[in-house]
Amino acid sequence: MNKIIYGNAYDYCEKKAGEIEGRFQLIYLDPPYNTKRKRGARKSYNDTNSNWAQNMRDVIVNAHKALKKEGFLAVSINQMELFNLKPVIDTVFCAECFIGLFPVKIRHKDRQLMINATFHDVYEYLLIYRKEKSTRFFCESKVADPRKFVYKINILDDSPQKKHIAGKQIEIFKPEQYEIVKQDECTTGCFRRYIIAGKLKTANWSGEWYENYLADMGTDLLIKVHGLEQEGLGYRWFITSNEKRKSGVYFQSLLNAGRPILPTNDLDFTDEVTNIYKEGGAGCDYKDSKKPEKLLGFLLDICTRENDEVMDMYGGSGTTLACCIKKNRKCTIIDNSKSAYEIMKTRVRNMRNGLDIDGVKYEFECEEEEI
């Protein structure tokens, strides 16, 4: 169920603590930037808060509690408070859970409209964290080339030496107990061969494991390590070095092949921002801080899957809600501004009636609540 909440995000989280704890896959924050100047189309909003850092910490604490253990936090900010905000989040999430800084280009460098500014600021930023440091973004995969999977491992004497190392069971075969055959083409049970050198020694899980635990075990040993290919065979093969080949080797099965296409932190939404006032349809023009749907769509794609729950504690024009509906996620969105609340309700009506910029009529459930 989607929800639009009118009220203070901190109060809502405190009131619903038991209900929302560990619930959300993604929490997105687009807080006031504390620019120390008046903002908005008519300069009616004074963006100054002497307690900004403490207020943000209170919000971040609640966000951490509300996230699932495999969840993500993404926070929009500009350069005014960027270097103050990261230490605040680090105290709650810990620095090891910081994924990265994503610059977001929102203005064309030649379209300079603020003639009284000291410089033309074209970027905002995303700080992205994960609740647990082992969590990874959701990525599409590049399909593996089967022509490279041509090595066959034949066991001639199935009586290996067995050990437990670093919590994993291993089986050790001497040179006379196995053979490696390179075939002309990939067949069932074939592997791709990787030499453990360069980055594979220091930035690859299998390469690091070999260097840490197997490299000094002997010469030309075939070693089967259970638990290093959990999504494939359930084990991974290694061969130790010899006098001719100074590096170790590991073999990858086709079941676990395919390289993830990683997201980049080179985000450019200048073209979208130019027409952002149209997003959501009539009545949804939110001056001075409206985020493009393409930005929230990017976050939803890398941090969530269909039917996951998302929370936005500074709802604004309702972009997060709209993107969640369009991508089949569930959204709880909160704002303490009455005008923002009305804009979000208008955006929902427009989406149901096909009056959004895309002209599509969406069917969805959405509750409205005032606290």
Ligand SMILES: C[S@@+](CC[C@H](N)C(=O)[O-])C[C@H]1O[C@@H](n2cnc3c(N)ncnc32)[C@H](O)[C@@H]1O
Contents of the next structure:
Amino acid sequence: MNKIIYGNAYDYCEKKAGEIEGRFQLIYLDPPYNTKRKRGARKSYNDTNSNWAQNMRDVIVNAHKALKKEGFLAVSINQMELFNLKPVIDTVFCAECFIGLFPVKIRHKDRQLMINATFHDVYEYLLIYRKEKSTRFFCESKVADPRKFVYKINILDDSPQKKHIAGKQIEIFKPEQYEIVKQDECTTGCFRRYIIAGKLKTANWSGEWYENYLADMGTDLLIKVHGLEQEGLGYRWFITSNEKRKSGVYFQSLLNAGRPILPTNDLDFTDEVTNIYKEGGAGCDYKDSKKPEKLLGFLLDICTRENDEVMDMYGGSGTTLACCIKKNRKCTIIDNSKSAYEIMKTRVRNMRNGLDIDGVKYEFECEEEEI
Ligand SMILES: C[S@@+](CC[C@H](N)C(=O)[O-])C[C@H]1O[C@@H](n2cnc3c(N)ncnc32)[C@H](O)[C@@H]1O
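Given the form predicted on its own, corresponding form predicted in complex with the ligand:
The next block holds the full complex; its first chain is the one shown before.
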């Protein structure tokens, strides 16, 4: 169920602590940036808060509790508070759970409107964290080329030496206990062979594991490591180096061989920002840093799956809610401004009646609550 809440973000989390704990796959925060200005779009709003960092900390502590263990936090910010915000989130999430800084281009470089500024700043930023450091973004895979999967591993004597290393069970086969056969074409049970050299030693989990735990075990050993990575078989094969080949080798099965197409942090929404006032349809213009649906769509794609729950504690014009409805996620969205609350209600009404700019009539449930 989608929910629009009129109220203070912190108060909502405190009041509903039991109900929202561990529930959300993504929490998106687009707080006031503490620009210390009263200008342009913010003529009616003084964006100054001497207690900004502490207020953010309180909200982020609540966000951390409300996230599922495999969940993500994404926070929009500009450079005024970027360098204060990161240490605040680091203390709550831990620095290792910081995934990355995503610069978001929001202005054309030639459209310089603030002529009194020292330079024309075209970027805002997204800081993205995960609750647990092993969580990965959802991404598509490039299908593997089966012509490369031509190595067959034949076990000649199935009595390996068994050990436990770094929490993993391993089986070690001496050179006379196995053979590797290169075939002309891919058949069932064939593998692709990777030499663990260069970047594979440090930027690849299997390569790194080999270097840390297996590289010094001896020469030409075939080693089966159970539970390593998401190898479709439940284990991964390695061969240690020898006189001729100075690097180790790992084998990949076709079962899980697709190469992930990773999201990039090369985000340019300048065209969308130029037309942002149209998004949501009539009555949904919002002068307080309204975000393009394409930006929220990007976050939903990489951090969530269909039917996941998402929370936005600084809802504004309801961009996150609109995207969640369009992408079949469930959104709880909060704002403490009456005008934002009214705009969000207008936006969902427009979506139901086919009056958003895409002209589609959406069917969905959405509750409203004032706290
Ligand atoms: C930058 S705007 C969000 C814009 C939104 N992402 C969009 O696309 O329209 C920040 C919003 O946070 C709201 N806000 C500020 N302090 C808040 C608080 N303590 N609790 C809830 N909302 C708050 C403001 O009313 C404003 O609408």
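Numbering follows the first chain given and starts at 1. Computed from a predicted structure; not experimentally measured. So that the term is clear: the rigid core is the largest set of C-alpha atoms that superpose within 1.5 Å between two forms.
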Exercise for the section: Tell me, please, whether between these two forms the C-alpha of residue 96 is shifted by 2 Å or more, with the rigid core used for superposition. Expected result: no
Exercise for the section: Taking the rigid core as the superposition reference, indicate whether the CA of residue 159 shifts 2 angstroms or more between these two forms. Expected result: yes
